[in-house]
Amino acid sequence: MSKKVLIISTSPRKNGNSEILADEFARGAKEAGNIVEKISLCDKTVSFCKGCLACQKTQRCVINDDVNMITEKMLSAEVIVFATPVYFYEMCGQMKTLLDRSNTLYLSDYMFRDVYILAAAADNEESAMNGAVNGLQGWIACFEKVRLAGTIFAGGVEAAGEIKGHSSLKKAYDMGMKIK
């Protein structure tokens, strides 16, 4: 049975290492027969949350940017995959801002159950992604039917495209293939 998979590449850099990681996950998920869509935040407008909580009543953010379209897609996806570069041992700011703005989903009838995080960092130690994982787990904890289903770390990659040939690409592809 195919699933609806939404991959959100949060890197501000087009064709960056985390986006290449996302593309491999997408390739595996598609080959496994899933319906896959990828959104890249690098060409989207994602403004900061104002903390007004109007979204709790309307299920829509009062800020008119690309986030309302993205959260609509998140709402109907069964699987959400976040790909992020690791900056200062944390998810990139674009990802954190999107998570803050996804407050519209909190009281909704969301479809997603499995969430994955793919991270690329200049640091070689897998613990470099712990901050990003912890931050995402804090978001996941607000959705009682959701779990962190998997993580992939690509360390030792800094310049755009440096990830090519990295062992994490096969891991991302294989993880995507397991979605059914």
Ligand SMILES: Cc1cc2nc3c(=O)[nH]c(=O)nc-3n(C[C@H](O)[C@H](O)[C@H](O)COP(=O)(O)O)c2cc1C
The other form holds:
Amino acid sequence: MSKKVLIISTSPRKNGNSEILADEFARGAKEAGNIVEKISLCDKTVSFCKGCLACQKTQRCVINDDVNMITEKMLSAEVIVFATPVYFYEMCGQMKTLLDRSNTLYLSDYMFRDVYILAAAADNEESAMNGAVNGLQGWIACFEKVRLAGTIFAGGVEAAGEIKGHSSLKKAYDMGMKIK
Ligand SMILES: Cc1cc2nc3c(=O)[nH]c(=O)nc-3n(C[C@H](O)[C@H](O)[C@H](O)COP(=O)(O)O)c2cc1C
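For comparison with the form predicted alone, provide the form predicted together with the ligand.
Now the full complex is given, and it begins with the chain already shown.
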């Protein structure tokens, strides 16, 4: 059975390391027969949540930027994959801002069940992504039908594209391939 997979590349750097990781995951997931869509936040406008909570009544955000389009895609995806650079041992601000804005989904009949996180960092230690994983776990905890299904870390990569040939790329491809 094929699944609807939404991959969200959150790095502000186009064709950066985490986006390349996301592309490998997408390639595997497509090859396994899934319906895969990737979006990149680097060419989208993602403004800060205002905290007005109007979305809890309307399931839409009052801010007129690209986020309602993204959260509509999140709503109907069965699998969501976030790719992020590690910024100060956390997820990047763009990813956190999207998670805040996805409060529109909190009371909705969302379809997603499995969530993955892929992260790239200059640091070699896998623990460099712990802050990002913990942050995402906080979001997941608010969606009771959802679980963290997998994590992939690409360490020791700093300049854009430095990830080429990195062992994490095969791991991302294989993880994508396992989605069925
Ligand atoms: C603002 C900023 C903060 C960063 N903080 C960290 C950090 O805390 N730990 C780390 O290992 N790398 C850090 N980095 C390096 C990035 O994680 C690394 O370059 C990564 O490969 C970027 O991924 P991208 O190409 O997908 O944007 C930081 C980079 C920037 C721009």
